[in-house]
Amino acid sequence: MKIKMPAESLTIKTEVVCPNDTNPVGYLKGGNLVQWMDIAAAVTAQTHTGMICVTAGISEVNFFAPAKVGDILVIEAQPTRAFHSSLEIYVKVALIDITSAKRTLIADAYFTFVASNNNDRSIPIAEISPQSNDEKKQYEQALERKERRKNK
């Protein structure tokens, strides 16, 4: 089975916060943001595996700052580690200040996806070969996160 680098499956998704995405005071609803993150993670999972993948879990969701109507968000999803048939994906969301092009991290989370065949059975997926120091750190910590999820 082929070994892939995390960057091969990187997904970058851009969203504009519209009025129907917000609560009554004009801030982005957390559920809408998580949905956008899940879509980016699904694209990453399916790009990495070359098959349909389903969300198996979301963990360590953090909201650091709000987004409001008109804000531009960049959602990046990249695999951290592949296990037998599951894949952990780190998703981070940055708000872009259009006047300065400065990006501010407003949310992040870890998503777990499982690759399945047409018979709804999990199947083995390609391993990940981390390249950068950050990718190597995420790769090592992914096993710890998996154990914590299992023990909950």
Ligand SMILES: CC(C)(COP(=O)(O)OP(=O)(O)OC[C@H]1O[C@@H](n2cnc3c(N)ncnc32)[C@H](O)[C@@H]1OP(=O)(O)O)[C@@H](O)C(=O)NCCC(=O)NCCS
Second form
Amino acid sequence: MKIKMPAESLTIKTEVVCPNDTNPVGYLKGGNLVQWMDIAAAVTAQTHTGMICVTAGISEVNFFAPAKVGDILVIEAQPTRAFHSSLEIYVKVALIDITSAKRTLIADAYFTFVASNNNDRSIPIAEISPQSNDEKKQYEQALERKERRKNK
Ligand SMILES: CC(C)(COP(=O)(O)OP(=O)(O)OC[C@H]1O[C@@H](n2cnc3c(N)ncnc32)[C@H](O)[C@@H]1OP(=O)(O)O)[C@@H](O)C(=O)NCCC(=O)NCCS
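Given the form predicted on its own, state the structure of the form predicted together with the named molecule.
Every component of the complex follows; first up is the chain already shown.
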């Protein structure tokens, strides 16, 4: 079985908040942000597996701070751990202050994708070899999160 490093499938997607993305008080709608996060995670899942993948679940979604029209967001998706046919991906969103280049974390979530090939869903996928301390921590905790989801 092939083994890949998390950074090999890192996806970075940039978005600018436009009027159509916002609610009546001018803040980015949560659903729009989750859609952008889902696309970044899908690219990561498909880059890691080399297969079409579908979203199986989204968990621990947090919105820490609002974004408004004109704000620039950087969405980063990186796999934490691969199981048999599924893959957990951590997605975080930072807002960039263009005057200082400071990044503020405004949202994060865990996405699970399942490799799917013409409805054959028991396809084994490449394993993940975490490198940094953060990646190792995410890798260890991914198993606990998977168990928690199963017991829901
Ligand atoms: C996700 C889906 C493929 C799972 O199918 P299934 O027959 O229940 O799959 P299985 O029970 O055989 O599980 C396959 C893997 O998916 C994982 N899985 C299934 N449902 C899950 C969920 N809700 N959350 C996280 N992981 C899930 C299992 O843990 C298993 O992982 P593993 O093989 O790595 O151990 C199926 O439910 C599906 O097609 N859902 C719709 C997907 C979709 O349309 N997404 C877009 C929504 S808008």
